[in-house]
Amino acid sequence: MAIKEYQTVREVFGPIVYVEGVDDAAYNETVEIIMPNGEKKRGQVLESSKGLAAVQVFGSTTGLDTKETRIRFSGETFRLPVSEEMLGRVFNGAGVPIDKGAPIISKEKIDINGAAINPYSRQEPRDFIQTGISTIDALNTLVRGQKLPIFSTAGLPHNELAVQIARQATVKGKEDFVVVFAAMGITHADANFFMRDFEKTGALERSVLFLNLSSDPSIERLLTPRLALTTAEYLAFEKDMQVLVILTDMTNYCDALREIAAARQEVPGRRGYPGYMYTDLSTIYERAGTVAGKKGTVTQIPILTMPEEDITHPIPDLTGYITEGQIVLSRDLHRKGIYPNIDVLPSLSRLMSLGIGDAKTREDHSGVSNQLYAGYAEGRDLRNLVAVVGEEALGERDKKFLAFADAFEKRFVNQGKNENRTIEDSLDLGWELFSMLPESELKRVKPEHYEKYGKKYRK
């Protein structure tokens, strides 16, 4: 489309610059905006309606005088020059690189609004990915081509999670695994320390970073994890890599999208997000999978900050609906000075029986998650009884599951920053803490499999 420039707008409304007289702007259409004093700023048609588009700037519209700027539309939408020598590299929210390397020249330009994968040519996920920690690893597995969200509250480690899982992520047989980095709205110093973090052990060599700070654009928000998906479908479906894309903070993002819907006025719906809130998550989150054909899968972890540590508030309640499962993050955890501080009760990966077992991972591994969660759940309830009755009215079995929850926080959910464990160890660690169950209550795992692995662990 040819290059069409007006100098017709009619109001400025906070970001937003109203044009008249525009016939034909295409939704998502990229504008460059020229100020009286020269300075270039780009734009976003959000809106176009009978002659008039709704153009959203990309920074402050201090200065806009309406009858001296001239908006020029480009006749495309945004689009990622994309190769594979973006590994290694960093970049702002809105695709250009802070790491003082040169731009990314590519004759490849990818439209960053993909689609969703067709149903049709979406694979089921089968393939086990180990990312070093025991309470995602041998409970929560995560499958190649799946979308598991960390539901987190402020002041919890979420960020030194990511960092560690982005660190740690490997598929057995699979030398081309890379990550893709998405971080929205994040302050100057989580900057730093995820690029320093990053840099520091070598991730990234094999990573991608999107930084979005908290002081650019809000419009800029919704492009940064567009464009780490883009990034991760070119590096996936056309040169076979299998990617894991990690975005934080989802409410930072969510938080965006109600900000622009407030400036073009439209009717709020719950909570004061938008109604479109859900059809606006899904085409982020159903970017993620295998594709029939392709070598090269996407995987997904999106991290949120539930507000008021509120699970069923808009966002991970919508998250939840789209993704398959989710990995809670518990306050109680970290006070007591456990990391990483997953409360495996309410986390759950729906997809978990699809990348475990013999070849997977090890044939034990159904029943030692099982047995664990199990156990576990028990000496919980114990605790609350417990706090009633006081421990010495509790029979001898009653107190061994109460200290078998104990001893499940401190040694198997507890694990250093830097600390990889294989699948292997994480099932080991299993079978070593139900020594500490009497023999006969281990109901949840197969005899042979407690003579091969769990036996030689009793006293």
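The term rigid core refers to the maximal set of C-alpha atoms that superpose within 1.5 Å between the two forms. Bear in mind the structure is a predicted one, so any value in this text is a computation, not a measurement. Numbering follows the first chain given and starts at 1. First, how it differs from the form predicted in complex with the partner chain.
- In the core-superposed comparison between the two forms, the C-alpha atom of Phe412 has shifted by less than 2 angstroms.
- Relative to the superposed core, Glu424 undergoes a C-alpha shift smaller than 2 Å between the two forms.
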Contents of the next structure:
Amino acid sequence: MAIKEYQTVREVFGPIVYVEGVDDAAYNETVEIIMPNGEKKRGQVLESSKGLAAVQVFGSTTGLDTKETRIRFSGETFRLPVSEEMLGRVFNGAGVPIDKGAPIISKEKIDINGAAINPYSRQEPRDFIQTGISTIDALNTLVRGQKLPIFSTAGLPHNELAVQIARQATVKGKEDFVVVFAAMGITHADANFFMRDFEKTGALERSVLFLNLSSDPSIERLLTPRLALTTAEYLAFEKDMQVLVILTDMTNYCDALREIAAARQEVPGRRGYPGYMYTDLSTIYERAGTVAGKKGTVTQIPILTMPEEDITHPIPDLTGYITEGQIVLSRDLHRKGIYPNIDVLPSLSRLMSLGIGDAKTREDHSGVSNQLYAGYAEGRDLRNLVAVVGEEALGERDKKFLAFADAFEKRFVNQGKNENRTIEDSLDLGWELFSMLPESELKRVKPEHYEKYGKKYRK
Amino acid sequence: MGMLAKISGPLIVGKGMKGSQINEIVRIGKDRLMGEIIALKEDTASIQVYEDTSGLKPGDAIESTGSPLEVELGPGLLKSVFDGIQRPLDVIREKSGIFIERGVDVPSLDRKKKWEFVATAKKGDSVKAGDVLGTVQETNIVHKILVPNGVSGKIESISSGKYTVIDEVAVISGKKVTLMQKWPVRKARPFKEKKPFEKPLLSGMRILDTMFPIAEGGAAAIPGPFGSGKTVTQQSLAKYASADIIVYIGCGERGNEMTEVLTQFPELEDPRTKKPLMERTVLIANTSNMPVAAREASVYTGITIAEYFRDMGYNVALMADSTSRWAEAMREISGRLEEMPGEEGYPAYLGRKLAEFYERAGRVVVQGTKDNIASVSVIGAVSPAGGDISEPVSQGTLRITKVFWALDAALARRRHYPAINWLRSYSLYQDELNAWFDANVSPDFMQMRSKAMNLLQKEAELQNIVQLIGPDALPEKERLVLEVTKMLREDFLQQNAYDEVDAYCSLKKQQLMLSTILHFYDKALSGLEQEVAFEKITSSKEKDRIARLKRVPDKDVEKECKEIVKNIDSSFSR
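What would the structure be for the form predicted in complex with the partner chain, given that what you showed me was the form predicted alone?
What follows is the entire complex, opening with the chain shown before.
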């Protein structure tokens, strides 16, 4: 399609530029904006009618004017050149290399908006991913093709956790993961932390990084996760790789979405976020999965920070409705010095039952998991009671559960930042903790499993 | 022919559209994307597009088709999986690979496949709309071929044989009849009259069947925050509901969930007929990342298919997961149309649309010469923002549906599944269904139910006190209530959808389990009065046996319960 150029900017309003005299700008078409000082920016058509096009600018609009600024319509939607050469490379949030390497040149250019995976071609995710973290592996199991977000809050170690997962994640006896990492609006310090860790552990060679920092243009954040997922889909479905995508921080992405909606004067939904945010987020999160006839898979771990730890805030709320579970970080556990501070009670992996059991992990997995949950939940309930009546008022049985909950946090949840536990380690640790409880209370585990795995811990 | 004048997301405005009708289907641009006219003003039309609109531009041609959004109704529906506008996803996959490409134009029903049609009406018979002309053995379900609406009179010719869905199988008063008919989705299919409810739609889930039953032909809502088990409940219903046909709509939900249904259903069997579940199922899958306008259409596509099977005389159950996503699709389109928003940005007509949809449920006398009774039951999941059901979609739904299954995040966190809160849920069909339960389960079933409910209510009150002073400070009688309600909660209301035996619980077994637990309570209570030690009751072995009842297969339950009752009788008395 022919490239057309206009010098007819009518209005600049926040990140949106209105261009007059444009007859046939296509929806979602990319444009190039050439500022009076010669600087170039990228943009995308948001709305088009005969004679007027609204363009969102991926970058700062400072210096744009209505006289000399030129807008060049490309005639096509945003396409990313992809190749295996991208592994080991670092790009900015708009897909431009920032590691002083050469640009990616490839004949294969893929529309970054992607198309929906046909539900009929999907396969049920069922391969256990070992992250080496007990609370995830044993209690909230991640499987290949799943999307499992981490719900965190400002000031909690979600980045450390993400890095640890990226470093340790393996599928038993099969090939390692490649990691596609997309950062939206994170600080330089955080970005450096990720870079350093990836370099130090050699993970960088099998990673692709897209970094949009907090000082980078906010609207660019709308592109970043799509670039990452386009790359991930290419590596998974064309190159047969196992891909783990980490997106952080989705809260910044949503804020960019809100910024555009506000600039367009749309009717705001809850907390000012646009009504279509659910749909928009789903076009990101649903780009995970395993499909019939392809060896590669895309697994997603989006990270978001809940404003004020409010899980009913629109961002975690809509995310939870789309993703297959959530890992919730807790400030209380963090305060107690427990890492990773995963609160298992509100955490959930919906696909867990598909990825565990005899052939996949171990026969006692489901029972151990349920028993740990039940025991810990009971202990936590008792803590509330103790706050009122005092520990002295509790019976023997209740005291045991109280002690169990403490031990669960200190020994099972808590682990080192470089401690990589196998699933067997995690399950055995569970059995060891069960020895604190009366045998008659172990109702969720099968008696034969108790004989086989648990009895040896009982003195 | 019109022309695209403006585009913004899934909504376009066309010029030169005079002569078009509201709800007419149009084709846009060189890819001939499908759209539906939703507003008209002089020669401009607002059109919602059922596919991704990237790349459309002003000046693109808009073609009228002259017909509204229709579904194709005929053999081939069962076992199929369609998108929101009834395009078969398996055929799309053959055409466009793992992703859904744009502009794929495929017929809903296979045009080449031949079906064995057995005529049951004869030449010369006088028939009217809704009468059965013949049958096609589709799966294990007999697909009845009905006289289409608007056709009646004498059968001029009819013959059995092998036909495709578009071949002529009969001629009635000069009109050709094929195996397939079409119907506009936004219009309810006609029937003679609505009848009162008589039977429950059973699900094999104890909390639903015993505590809060839905009637055959009724409507129920399941609102709940994420992670509370809406989808698991809906899927259990789709698996085990006592209906002839299941229509399952995945509306704006997860792709992997549809895959789960697609993988599991062919392997599972109907506990009543022992036939594969898939054979009675029609799936509509319009996942969250598929175009939003097609999501809006998906619930109508689903309910029209449900009504079609109802018209054959079947009892149909429809699950829509989730109606909130449908409402959000309406909100998105409405926002783009710049309509005046109502509550929380939803259009002012949200309540009406919800009511219209749920009113298509019912137990009715179907069309035709004979007065056959059939039903469509509708169960809609609602996903309220933040789990707060004061929002418009939940409220609009609760105003119409008569059953409310309240999912509770706190229960889900404790891994109490199904996480349906027994204190907040209700069923307004109870009175109409009492007679059925009394006649078909046991005469005291309803009494048992209310006794159990009263105990659970009492527990909630006692819990407030326990929070303050601890359980040991309560008198023994009240501690007994706590013991028994714990059994009710854990051993009766909790049910494991993933356990082979427990996933489906027959009504007979439900009754036996409940009566055994209540018997335990009665005997323990009279035991306490005769000064049997409280510890003797709480440490009773029969408690563990009751806890294991869930996993006892149907055929052994009665014997097991009898033994438990006998042991209770002998051990709780002095």
